[in-house]
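Here you get one chain, nothing else, as structure tokens; it is the form predicted on its own.
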Amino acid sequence: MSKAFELGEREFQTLSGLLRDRFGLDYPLQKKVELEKACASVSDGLDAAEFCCEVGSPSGEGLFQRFINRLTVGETYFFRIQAHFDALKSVILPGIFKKRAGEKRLRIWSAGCATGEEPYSVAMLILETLPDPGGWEIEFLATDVNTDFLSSARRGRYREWSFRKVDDYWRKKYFEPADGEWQVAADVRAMVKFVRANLIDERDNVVAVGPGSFDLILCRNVFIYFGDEGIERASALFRRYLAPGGWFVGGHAEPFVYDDGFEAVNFPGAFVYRKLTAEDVAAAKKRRLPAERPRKAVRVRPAAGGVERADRLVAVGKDSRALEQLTELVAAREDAELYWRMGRVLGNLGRYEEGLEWCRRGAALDKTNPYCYYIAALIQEEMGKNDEAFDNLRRSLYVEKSFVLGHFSMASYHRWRRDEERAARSYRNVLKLLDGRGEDEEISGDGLTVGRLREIVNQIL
């Protein structure tokens, strides 16, 4: 790298401060090389001091935008994180359609949409699940701060890598081959409006739509690049623009700053947030709920208590803290129960290979533990390794035929591949296995209860 782009302490502080204050992005000292590379790619002969001066001035907006375009990350693909799309398809979207059936109006916001795979995936799902979509007014806003990404999204052409999780059904129905790429169908492209927007500046965002407008907001794998202040400011924007009863879907292990006006809702493999309606709040005030779930008066071994604390942290999306807890525990003893939990939190944090290694270590210790294979399957599915994921999912059911989450995931697998008969059979297996179990019994170590899973399956069937 040229000497001119080796940012000094003053230049680094200036540049990282601009990114934090204007866009909420967090660039600590260990990311200095990333900043230098992005600067060097767009500097047009400016040295480090001149570059920082220019991007901080009103005349430097164009340069700052080119810099942001090089700096921001756009790694994504269609139907990324199947657990989210299972929840959308099975519960969230049908509930919104029912709520809006009278006015036939739907508003969705995909924030941090990158090159468009996420909003187009949701648009295809709407066309699949909404009766008579042509009779509805659908306003679908997709925003990003990277103008290069937005241009690519509007063009709507994608290479094979964007389809690494997609069944051929979707490509055959909603895409056309185009010069070695795949072009999104015109009716899908027409559903989505792509706009540049800054998530921490309401003046540069969705003011024209109006507060309380959106039925669904997605902002996944964006907050991982934000500092605490940026997360708070963006969360406040989402809270303000989400309609009562509306849903917010964030990324795995990403903190969404919510308040008493929201509830966290568990789904298998994911949890999302719903904004309470006035009726929800009134009903809650009438109920006499204990501040904490009663516990049995038994003495818990320290190690077990540590596992419980880690599970509770995962249940509220605090995977980084759960990882700290589990790291202490695995240093003290070998235990497959700890190892698959390590795999889960590392997978949630995007450290996929590390997560898989812990699952392998767990399976080596206890070949009969279905979670070691199940968590590995979830990680491999997120990596786009669908065949390997399916093999591990089958292993989880081979070692324990009564493994509820394995049957649920197998149902989702068949459903996404359009095999409704096998999917229904697997869902019925889930209900049989849940029969007779207490509604409040947790079954996944992340807050999902028997009652919640039964409700989800019944809504699907």
Ligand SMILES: C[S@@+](CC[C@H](N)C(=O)[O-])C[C@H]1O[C@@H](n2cnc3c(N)ncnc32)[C@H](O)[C@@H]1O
Given for the second form:
Amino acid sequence: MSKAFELGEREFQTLSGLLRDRFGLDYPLQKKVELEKACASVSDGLDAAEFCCEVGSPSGEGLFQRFINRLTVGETYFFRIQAHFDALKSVILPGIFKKRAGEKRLRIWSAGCATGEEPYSVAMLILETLPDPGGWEIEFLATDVNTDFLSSARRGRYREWSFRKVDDYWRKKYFEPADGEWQVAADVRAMVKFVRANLIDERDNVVAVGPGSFDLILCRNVFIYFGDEGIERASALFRRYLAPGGWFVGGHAEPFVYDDGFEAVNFPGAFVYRKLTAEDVAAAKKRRLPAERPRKAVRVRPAAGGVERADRLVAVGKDSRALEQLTELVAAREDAELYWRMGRVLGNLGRYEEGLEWCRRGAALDKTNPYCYYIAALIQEEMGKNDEAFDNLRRSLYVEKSFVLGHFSMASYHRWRRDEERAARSYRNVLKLLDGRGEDEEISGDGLTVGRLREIVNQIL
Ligand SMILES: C[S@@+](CC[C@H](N)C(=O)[O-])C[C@H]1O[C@@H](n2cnc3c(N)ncnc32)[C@H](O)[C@@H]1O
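So that was the form predicted on its own. Now I'd like the form predicted together with this ligand, please.
Everything in the complex follows now, all chains and molecules, and the chain you saw is the first one.
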């Protein structure tokens, strides 16, 4: 790196302060080298002091934008986080379609859309699941602060890597080969409007979003780059822009700041949030219950102390804290129950290889523990290693035939491969296994109850 770009302490503070205040981004000292690299690549001969001065001045807008384009991370791919797409397909989208069936109009926002894989995935899912999409007015807004990502999203051409999780069905139906890449189909492209908007800048959002509210907002894998203040501000924005009954989907382990006007809804492998309607609030008051569903943490399998606390932290999306808790526990004892939980939180935090390693260790200690294979399968699915994920899923059922979550995942595996018959069989297995179990009994150690899972499966079947 050029010597001119060693940021001194004052310059580092100036720059990280600007990024925090203007973009919500968190750049602690450990990320100094990252900052210096991005500065160096756009500085055009300015030294560190001049650079900081320029980006902070009104004439430095262009430079700041180039800097942001270099700095922001656009890691994304089609149908990322299967659990979200399962929830969208089976419950969230059908619910929205039903609610809007009268006016035939719906609004969706993908915030922090990067190069477009996320909004295009949702658009394809809408085309698949909405009868007569042509008869609807669908407003699909996709925003990001990185203008290079947005240009590439508008162009709609993708390399192999973006399809790491996609079944061939989608590629054949919605893409065409184009000079060694894949061009997204015109009807999908036409559905999504890409606009530059900084989530922290009120003016940007007012212009991009326009009047009215959204039935669904996705903002996934954006808050991981934000500091607390940025998360609070962006959460407030989403709370305001959601329609009553509207849904918010954030990334794994990302804290969405919500209030009594929201409920956290548990799906297998995912938490999403729903803004309550006036009727929901009235009904909750009548029952004298808090409108927000309290989350209980109950043990999945008997496991010695401290685990419940970690489970509770996972249940409220605080995976980093759960990791600290579990790290202490695994230092004190060898236990497969702890090891797969390590795998789960590391997977939620995007530390896939480490997560897999803990699952392997768990399976080595207790070959019959289905969670060691199940969590490994979920991580591998995120990594796009579909065949290995399937093998692990099968293994989880082999060691425990009555493993409910394994059957549920198997069902969604078949469903995404359009094998409806096998999917229905697996869903029926889930219902059979839940038969006779108490509604409030927890099954996944992250808040998912028997009653909730039964409800989800019944909605799908
Ligand atoms: C890792 S990508 C997430 C892409 C996609 N949502 C997903 O989950 O696959 C994070 C995106 O957030 C965007 N971003 C970061 N700060 C932002 C801000 N203040 N306003 C809007 N977008 C921002 C980045 O430019 C980047 O494209």
